[in-house]
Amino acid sequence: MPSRLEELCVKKGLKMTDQRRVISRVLSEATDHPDVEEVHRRASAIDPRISIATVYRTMRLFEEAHVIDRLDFGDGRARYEEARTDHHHHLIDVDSGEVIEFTNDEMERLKESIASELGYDLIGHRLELYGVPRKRRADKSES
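Going by the form predicted alone, give the structure for the sequence I pasted, one chain, nothing else.
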């Protein structure tokens, strides 16, 4: 059964090789935001013939076709997620690297208001928040 990402690739007219199918499946099943090395690790566990070069080429192809999004969380590694139609943001735990996806209607209204006040129609944006859990921060203060 094709993954969501494979179906999107086919709709975009991309040729789907067996290795691209594996990579698309890895990305569709990801619940995190893997970097290329992690995608390669997961893909090569399914098909050991998949090289890191193949993963890099495929990720670039998928990104250019707008079926995946490249993310920069400030850790020096490009991370990826399947392109989605629902809009969301990310909160990154700077200690653990955990990425929490969220939506916020108030923030959406605020960004539109700011753009309007400055005389712009907003056509896109990206927001990443960085933090540490309060409990962990309080524990460190007590030490």
Given for the second form:
Protein chains: 2
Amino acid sequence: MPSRLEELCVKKGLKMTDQRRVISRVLSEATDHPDVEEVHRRASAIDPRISIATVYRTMRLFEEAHVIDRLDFGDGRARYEEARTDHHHHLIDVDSGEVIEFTNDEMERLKESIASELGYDLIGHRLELYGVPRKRRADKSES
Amino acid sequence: MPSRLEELCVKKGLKMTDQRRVISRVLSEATDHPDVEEVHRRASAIDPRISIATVYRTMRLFEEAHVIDRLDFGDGRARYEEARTDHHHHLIDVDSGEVIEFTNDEMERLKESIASELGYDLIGHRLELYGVPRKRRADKSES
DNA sequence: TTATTTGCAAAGGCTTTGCCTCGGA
DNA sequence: TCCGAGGCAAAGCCTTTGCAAATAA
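What's the form predicted together with another copy of the chain like, now that we've got the form predicted alone?
What follows is the whole complex; the chain from before opens it.
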């Protein structure tokens, strides 16, 4: 059965090849934020007839069709996730690399308000928080 | 006379060479957020005996000494500014490329609060807004 | 069929690095 | 003097692209 992303692509009029179907599926099934190499790895496991160049081309295609979002966690390579309607952000656990998603209405309101005060209409934004798990007890003893 | 950045570097115990002095000066005098190539261009104008490799090495050195901050506006290359004590963010005018700096106490509070709710201590964050100048009048006629 | 897409390998953009010479303290 | 810094060019990493063969509609 077609993945959610594949159906979206078809709806957008994208020509669907075997490769694009596999990549759609990989992205639909992902619960993390894979980079291109990781998408290629997962796609290859399903169908080895897929080159990294095609993955790059497909990610760009999907991004331009707004069916996926490109993320940048500051490590020099692009990460991806299925496009979503909610405005959400990411908190990166710098110890484990884990990415926690969150939404925050006040944040949405605030950034609109900031842009507005500066005389701008907002067309995009990026917010990432980098943190470490909070210690249970207040121990300032640890360096 | 030494630039503000040069004095800071000395205070941090960095060995100051002619190249580093020139780069310090360029960064201290900058009111924008130059990338490495631009820093190299400006430095070369002062003293041509400066290679791009040295600029890269120096930017990294300065960054690690926390006398400059590295910025990422999502265009695939690093931008820099003198380190500052205030937490400020950037609004990028996507029409002109102009970068507007802003500070916002509510934002500072909010991100701490979000991290805290998720069980994290914040050690860093990034926020950039991308916008276009707001039209004076509400005209929805323009595409 | 026929315009697209893919694979492969080469190239591109930004950044780092090896190596040897130069230079600051 | 002596260890670190700089210059140059090569290499590295992620990404894009030219071209010929394969393929979707």
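Treat the numbers as computed from the prediction; the structure is a model and nothing was measured. Rigid core: the largest C-alpha set superposing within 1.5 Å between the two forms. Residue numbers count along the first chain shown, from 1.
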Task: Rigid core superposition, residue 126 Cα moves 2 angstroms or more between these two forms - done: yes
